[in-house]
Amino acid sequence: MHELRKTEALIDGVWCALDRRFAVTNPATEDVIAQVSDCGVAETEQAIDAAQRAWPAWSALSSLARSDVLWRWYELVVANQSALAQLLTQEQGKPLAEALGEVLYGASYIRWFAEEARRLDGDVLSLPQSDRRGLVIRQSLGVVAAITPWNFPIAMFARKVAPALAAGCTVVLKPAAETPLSALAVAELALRAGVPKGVFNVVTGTDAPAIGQAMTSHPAVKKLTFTGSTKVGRLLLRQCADAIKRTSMELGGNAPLLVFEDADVDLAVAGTMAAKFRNAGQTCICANRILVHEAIYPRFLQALTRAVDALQQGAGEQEGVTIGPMISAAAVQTTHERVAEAVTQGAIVHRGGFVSPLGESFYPPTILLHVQPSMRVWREELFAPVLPIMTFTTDEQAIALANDTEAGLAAYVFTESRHRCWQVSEALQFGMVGVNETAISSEVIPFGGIKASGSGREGSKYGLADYTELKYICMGGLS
């Protein structure tokens, strides 16, 4: 693992040490595990300039050559999966089994886009004139700036960088300051795989607004891809507007999970547990609001309570732990304040809802009952292991409650009715809907949302297209 532990920025193929450093801590123990180079505007601009210089040669490579590099990168990530998972758990906190799952999930994107790199096909158009032929080709955008979050530092990295490189773009990545080590380790493997200098750059730093501004204002950057809060996404979109930069935004979620009266209760509870408590509830597609038909509510709550009571919370490295800490003590404080506010407004804490004795970054799995739509625990994304539950009586009521949010990322439906599967899925205003399933994400699907949850798609053939420009070529004089 130590050979993958990098603490410097990667600019133009060189690990750049800076006198300015920032601390990376283990959220479970609050121990400092690394001091990392703290980049600013100057380093970001150097990285963008390096990416611009590297772009012509990288984009001119054959799709097969780029595919081969990505394949070698994928194989190195898989070969080092154990070391990467340990590093991820140390800086992010999630249980080791979850960390290993994330490493392989991230690797799946590198493999997928290694394959898709060879499928950047175009079209021949049937033009109305007999002496002309129309061609449509895809070309790489150029330099891509990518900003990734701390909750899935390897998966979100791979989901952005792999398609960009496959399309012939070059990349400057800004990972979250809370979790830079995972990104730097995977970047080291990219160098070993043969990614040329300047094609992939990583700037680490704590001044996110300044780095983001440098990315959005630099004329060489042709696209910005961002995963994070809707608030920050709006700011970045405004900054990109003047230069009309291409953007893709994967922003906040507030996913509803609807359990109808004909649902398989055990399946619905298992899906709820997987969708809510993975990564301590710090997932953009977490089931954030549970809507249960009143006819099966008692059975559902009983089964859910048993499942929550069986969770084992602790440091991610400990054997048997199924839920780790939150990312920071500040996140715990915000969560507890939100729960306490809901209680003052009439909610009842059924499980959890207290400050954990395990440490300042731990918050226990919490179930809230008697929740009302006006409460912030219902209206706003929690990003915490807190589960608000409401009941409903009709399909129309459930759909209306589910759609009553500015977010539109993911939603989940549990029902045994084929008619209801289609009717409800089509009525829900979300970019992704899981029916009798909450593990909906993979490299082959177009991940993304609507409304205030963003624009663009990641993964799948649609995700690759987001890193290309369409060019039409008219060939005349052919008679």
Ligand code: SIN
Given for the second form:
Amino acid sequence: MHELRKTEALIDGVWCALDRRFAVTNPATEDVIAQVSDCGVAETEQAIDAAQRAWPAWSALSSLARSDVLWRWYELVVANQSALAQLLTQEQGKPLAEALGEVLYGASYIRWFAEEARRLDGDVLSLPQSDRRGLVIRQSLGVVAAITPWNFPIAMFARKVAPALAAGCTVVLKPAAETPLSALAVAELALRAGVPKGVFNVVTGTDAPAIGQAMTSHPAVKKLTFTGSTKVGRLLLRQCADAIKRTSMELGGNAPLLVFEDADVDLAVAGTMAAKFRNAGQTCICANRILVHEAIYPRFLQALTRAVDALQQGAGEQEGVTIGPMISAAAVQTTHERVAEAVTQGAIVHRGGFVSPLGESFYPPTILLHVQPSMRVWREELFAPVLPIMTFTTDEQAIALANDTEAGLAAYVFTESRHRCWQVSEALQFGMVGVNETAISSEVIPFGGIKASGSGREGSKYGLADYTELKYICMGGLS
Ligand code: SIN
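Return the form predicted together with succinic acid (SIN) of this protein as a structure block, the form predicted on its own having already been given.
After this comes the whole thing, all chains and molecules, with the earlier chain placed first.
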């Protein structure tokens, strides 16, 4: 594990130690676990220049050669699953079982895009003129800048970097300042897998606005891919507009979870638990608003309460823990303020809702009843282990309440009716819908949202295209 514990930025194949450092803490204990190089504009520009120099040779490799490198990288990540998961839990807080799962989830993107790298195919067009033929080829974009969040430090990194490298792009990544260690460890494995110097660079740092500005203003950067808040996404989109840079934005969600009167209650409760409490509620596709038909509500609430009471909260490394801390004491504070505000507006705390004795970064699993659509706990993404519940009486009312949000990332439906499955899925204005299932993510699916949840799709057979340009070539004089 120690050889994977890197604390420097990776620029042009070299680990660069800076005098400027920032502290990384374990959210469960608030202990400082590392001091990491704090890059700014100069280091970001150096990394972009290195990526620009590395691009011609990397993009000129055969797709098979790039695929082979990605395969080796995938195998190394899997072989180091345990060490990576421990690092991830230490800096992010999630239970070790979830961290082990995230390492494999991240690796699955590397494997998928190692496979997809072989399928960068084009088309031959039959043009209206008989003496001409049209070709359509795909070419890599050039340098891609990627900014990744702290909630899935390995999976979100892999979901962006693997397709970019597979397509022949080179990358400058800025991982979240809260969780740089997992990204640096996976970067070390990329070097061991044979990713050439400059092809993949990591700039660690706390001055996100300056690093983001350096990325969006540099002419060599052809695309910015970002996962994070809608507020920051809007800012980055504006910065990219002048130079008309390509963007992929995976922004905030506010997922509704609809439980109809004909739902299998046990399945709906299991799905709600998984969708809400995974990663302590800090997931863009977390169920944020629970809508339950009033006929089934008493049974649903009883079973849900039992399941919430059975959760074991504690430090992620501890045996038996099923829910860890939040990312910081500040996140707990914001959550508690939102819950307290809802209570002053008439909500009732059914479970949780207090500041936890476990430590400043812990917030207990919380169920809020009598919630109204006007409350901030309903209107805004919570990113916390808090479940606001409302009841409904008709399908139309449930769909209208679910769609009443600027976010459009994920939604979930529980019903045993085949007809309702289709009707409701089609009526929901979200990029992804889970029917009787909330574990919807995998490398095979097009992950992404509509409306203010962003643009572009990550993973799946569609994910590689976002890192390529289509070029049309007209071949004339063929008569
Ligand atoms: C996210 O929170 O954005 C990622 C969740 C996932 O991939 O399932």
